[in-house]
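Just one chain follows, in the form predicted on its own, and it is written as structure tokens.
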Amino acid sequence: MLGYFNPASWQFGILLGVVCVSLSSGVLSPLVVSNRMSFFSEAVAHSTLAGVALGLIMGFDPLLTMIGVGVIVALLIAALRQRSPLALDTLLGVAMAGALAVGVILFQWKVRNYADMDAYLFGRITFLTRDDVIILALVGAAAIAVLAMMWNRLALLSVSRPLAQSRGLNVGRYDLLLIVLLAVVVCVTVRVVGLLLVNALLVIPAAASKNLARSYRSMVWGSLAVAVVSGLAGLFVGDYLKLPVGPAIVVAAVILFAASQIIGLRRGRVMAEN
């Protein structure tokens, strides 16, 4: 346990890769519930599997062909979002099974290794190499500092889309850097909590602060800490218990979510009895 604390020592490097997910999720997540996108993010998170098939097929990084794969999926939903008479729910129904299969049957006819599928479906952070790490750092730090820059804008529109056009935004460019920016986010997460839970750390924080939130930012602050703390309370029970340590990051999510669904129960049940 106290190798996590040691710099020199790999597991340093694992606890900075979790701790950079936890931090981009967590500052996402907000936007995420608040523009309804959890069933997008999830489809984005399905076309990864056959980006890295495309990767080893290639011989390029599969991390690389992942995000390649996972934006330009993003951008096609967008752009069919606009133009097809469809629900946008439909089409995100077909996006993901549709990806997910070709990404199975890439694996089966070319690659044939099952292992690292597994990896990729359920994550393995003990995967996670060096290079993985600074890629989780430097999307990390690059989603906060977007996310900074532009929060009131993409807050207002989360909010409010037609007042958002009534104050001039263009709400198709910000519409489109968010599904960008979310479609890589996921690809760089699922090393570490699979395809299968990463639309968990992309919901659940914000779902769990919106229950005890009183304000707009005060949800963004508490999905932050949400994230934070079941990233790092993943990590040490799951290795403590030998447990995988994805599912215990989402399973640790979910315990927050449901005290913070108890509290705010009771919350407002005492405000009304008073």
Contents of the next structure:
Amino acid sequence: MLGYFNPASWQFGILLGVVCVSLSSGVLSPLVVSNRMSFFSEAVAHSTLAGVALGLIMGFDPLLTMIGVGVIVALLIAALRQRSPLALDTLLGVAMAGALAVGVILFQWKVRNYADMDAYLFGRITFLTRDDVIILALVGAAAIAVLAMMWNRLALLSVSRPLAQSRGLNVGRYDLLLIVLLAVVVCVTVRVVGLLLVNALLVIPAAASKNLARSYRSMVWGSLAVAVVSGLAGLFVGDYLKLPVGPAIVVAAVILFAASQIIGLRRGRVMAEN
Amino acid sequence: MSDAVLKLDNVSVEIGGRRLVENVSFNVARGELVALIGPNGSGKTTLLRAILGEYRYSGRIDVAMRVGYVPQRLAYDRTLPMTVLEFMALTTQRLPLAFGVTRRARARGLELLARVGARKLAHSALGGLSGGELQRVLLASSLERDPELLLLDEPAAGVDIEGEKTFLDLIKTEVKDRGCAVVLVSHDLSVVSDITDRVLCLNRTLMCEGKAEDLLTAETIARVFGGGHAVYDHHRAGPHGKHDHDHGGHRH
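Having seen the form predicted on its own, can you show the form predicted in complex with its partner chain?
Below is the entire complex, every chain and molecule, led by the chain shown above.
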């Protein structure tokens, strides 16, 4: 356990990786929840397997192809949402299943390395390299910087699109920005918790915080706190009990969400009685 | 734009292969209050959103630089924990809301809320407001840029008749009388007739145009809204705007 706090040890890199993922997902989570984009991030996550397989087949860095495929799938869904008469959840259902199926087929057909596939499905944090941690840190810092600059406009977009439009916002451009940012964060986070669980890190922090917050400011800081606490708890407890770290992080986040739900419901009942 | 703050020339809007608005032309002068009336599905909201630039259109729209907008309703997550003051600050401060509301944005927000008689709502949750309270907050927010033109999309939908009248009085004193032009979408001519300078009747295309008292006739109503509708005067309704439906007519 002490190895995590020794900068010379390989475990220190893992700790940094988890902190970076927690910070970027904790900051992005309020916008994912308030813009109702959770299904969206799930679809992008499912497409990453095909991206990884393509990278391995073509001899490119899988992270680059994963981000490329993730962004393309995200933009395709966004374009279809504008033009198709079908509901968004229907389109996302098709995209999720289709992208995952293509990924599995590519792995079986050309890659044949099932340990790799397993690592991408459920995450394997011990596979994180020094380069991975640097990429996680850079993406996290970039995501936070971009969000900080655009935050209020993206939040207005989540309240009302026509209202945002009337204030001179280019709604399409901000939509695109959020979609690309979300796709990139999902792709790098997959390395830690796996594509089947990544969405939990983008939804649970803000959902848990929302249960207790009384202002937008407190929801954002609460989301960040839930993401970091569940990240660290999942890492340390998972390591101590010899559990897979990715699922342990998600379980820690779910426990925090359940606690916030209970407190929120009790508080609501007390307020209703008064 | 000369004296006009809004000019529409032969505007048509087509969405999903359906033409919802067809060849509409009209001007709105500075300080004028125009009511845009028509039955549900007549293209009123579509036209407003085309003016805002949300929908593509053919024809030409010239619109003032500073436009305020009050939507029909906010289709947003009402459980989102956002106070009214935070909502107001979304457009008045650059500092991310995560770091709180700046002193300047707070002062501006409180000033605008006071103008519409909603200062006491500043710290309330946006999602917990009643329909009438929310409309006041949206009106306050729309005044933030000191607009030359204010677009109101059925601003009092879901509010009782008394609340609607109070809100429209507010539009007159706080908006129109200060020189801002207003386009007010409504499906209820009798309610807006007291404050409008001019009425435009829309049913996909512009059906009629004129002063409210000239248009508030059974013949015009039947032409715009179709058969089965009658003129009903809310001013003769019972206490607190309750309706007496014995006459068998519909609200229009």
